[in-house]
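The form predicted alone is given below as one chain in structure tokens.
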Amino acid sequence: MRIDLHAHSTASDGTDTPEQLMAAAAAAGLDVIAITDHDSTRGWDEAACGLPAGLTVVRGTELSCAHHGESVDGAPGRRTSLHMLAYLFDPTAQAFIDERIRLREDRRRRGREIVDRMIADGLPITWERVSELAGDGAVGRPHMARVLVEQGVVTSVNEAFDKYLRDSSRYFVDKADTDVFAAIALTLAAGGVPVFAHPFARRRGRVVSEAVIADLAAAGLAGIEVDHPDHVPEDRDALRAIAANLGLIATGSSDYHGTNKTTPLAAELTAPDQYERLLGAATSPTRPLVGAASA
């Protein structure tokens, strides 16, 4: 059984529509695919409508979060950005809806400020084009990167991030995040399953320590993403040991974004027994959907 539990569509910063994402998952030989757009469930309905026969879709989201306190280097009082995957939660839970709306609105505010800074420096980018690419989905830096590619400023999304959009860039703007403990509480209250996304993705910036992961587990964290393209082998081994020590679900996934990233679907996979644990941890009415064969 081939299971990929982290993928994005045009409902956030992927380039495949939700229906195209489902077709791509089937073409990649996946049995299970999770749609986890940033701060949004807008792709859920289209993914369900375009579900190929036999393919299972797990519905979720990826929340932008922050931890305030110790970081991996032991410095006190520091803010560390991280992402939380929430699976199989009730999409009608109002407190969770309100938080996702807040995050999406701030993503738009932040995106506009980044674009304005680029325009001030003479870069050929417009907010209108970024908004067009984002559509009704959450605005993200990959949308700006794609405009820079279109305008010939760079040759790839990766180059756009390296030169203009990385966290250390002059154009970087902070965004609103959910306190990570609040994100866990919101997910659990909605009957969902919280899983820490790419916890040791050091190339993205500062990461939290094992002690922090233990604190998150004590607060109800159900799992950690172990096998991820941004994790080196040594960190995967460490995370697998942490998951075993804390009784956490150990997932694996591609973090697929279509052409916005070079990583293909099914690049990393979740073991079937860990997937069954994730299903068993959900308490909401939201369950995976399976594509039916044509009559």
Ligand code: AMP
Given for the second form:
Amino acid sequence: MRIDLHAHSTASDGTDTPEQLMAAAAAAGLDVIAITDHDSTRGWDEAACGLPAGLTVVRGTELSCAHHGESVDGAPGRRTSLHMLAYLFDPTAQAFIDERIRLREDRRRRGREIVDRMIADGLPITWERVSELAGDGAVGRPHMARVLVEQGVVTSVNEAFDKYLRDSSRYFVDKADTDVFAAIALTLAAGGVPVFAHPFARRRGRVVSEAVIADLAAAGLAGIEVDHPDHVPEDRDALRAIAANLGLIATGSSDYHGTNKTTPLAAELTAPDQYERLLGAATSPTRPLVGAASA
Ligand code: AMP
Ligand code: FE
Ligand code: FE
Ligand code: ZN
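Having looked at the form predicted alone, could you now put up the form predicted together with adenosine monophosphate?
Zooming out: every chain and molecule, the one shown earlier first.
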């Protein structure tokens, strides 16, 4: 069984439509693929309709979250950005829907602000084009990166991040996020399974400690992504040990984004026993779907 539990489509910042993503997963020899767009379930229906025979899709999302450290002497606690995957939750759970809408609307506000800052500096980018690329999906920095590539300002999405879109860039604007404990609670209340995405992706900024992961586990976190393209071997070893210590499910995933990133589907995989644990943890009516064999 070849299982990849984290991939993006045009419902957020991937470049394959949900149907193309399912076809690509089958072509990559996967048995199970998860669709986990940022702050959105918009790709779920199309993925279900376009499902190749024998391929299983696990429907989920990836939420932008923040962890706030304990405040010391009245000073605010240290804030760390992180991503939480939520699998197999009930997409009609209203509180969770409201939170996803809040996050997506703020992505648009923030996207406009980044574009305005770039325009003020003379960069050839427009909100209209960014918005067109994003369609009705969640807007993200990769959409802006693609406009800069189209305009010949840079030659790749990666270069656009390095030069203009990284967190420390003068054009960077923060977006709304969900407190990580609230994200776990919303996921559990909707019958879903919360898994901490790329916990030690240090290239993206500060990461949380093992003690914080223990706090999240106590709050109901079900698993952590161990094998991820942004994790070096030592971090994978450390995360595998943390998962074992805390009784957490250990997953592996490509975090595929189509041509917005260089990692192919199935670059990292989840062990079948860990996948079974994840299925066992879900309590909502949302089940994995299997593509029917054509007649
Ligand atoms: P945003 O969600 O708008 O804050 O943008 C973050 C997203 O940009 C991540 O989910 C990745 O998909 C993507 N990303 C971050 N860094 C890079 C990079 N260096 N090259 C390509 N994509 C990146
Ligand atoms: Fe992304
Ligand atoms: Fe992520
Ligand atoms: Zn992702």
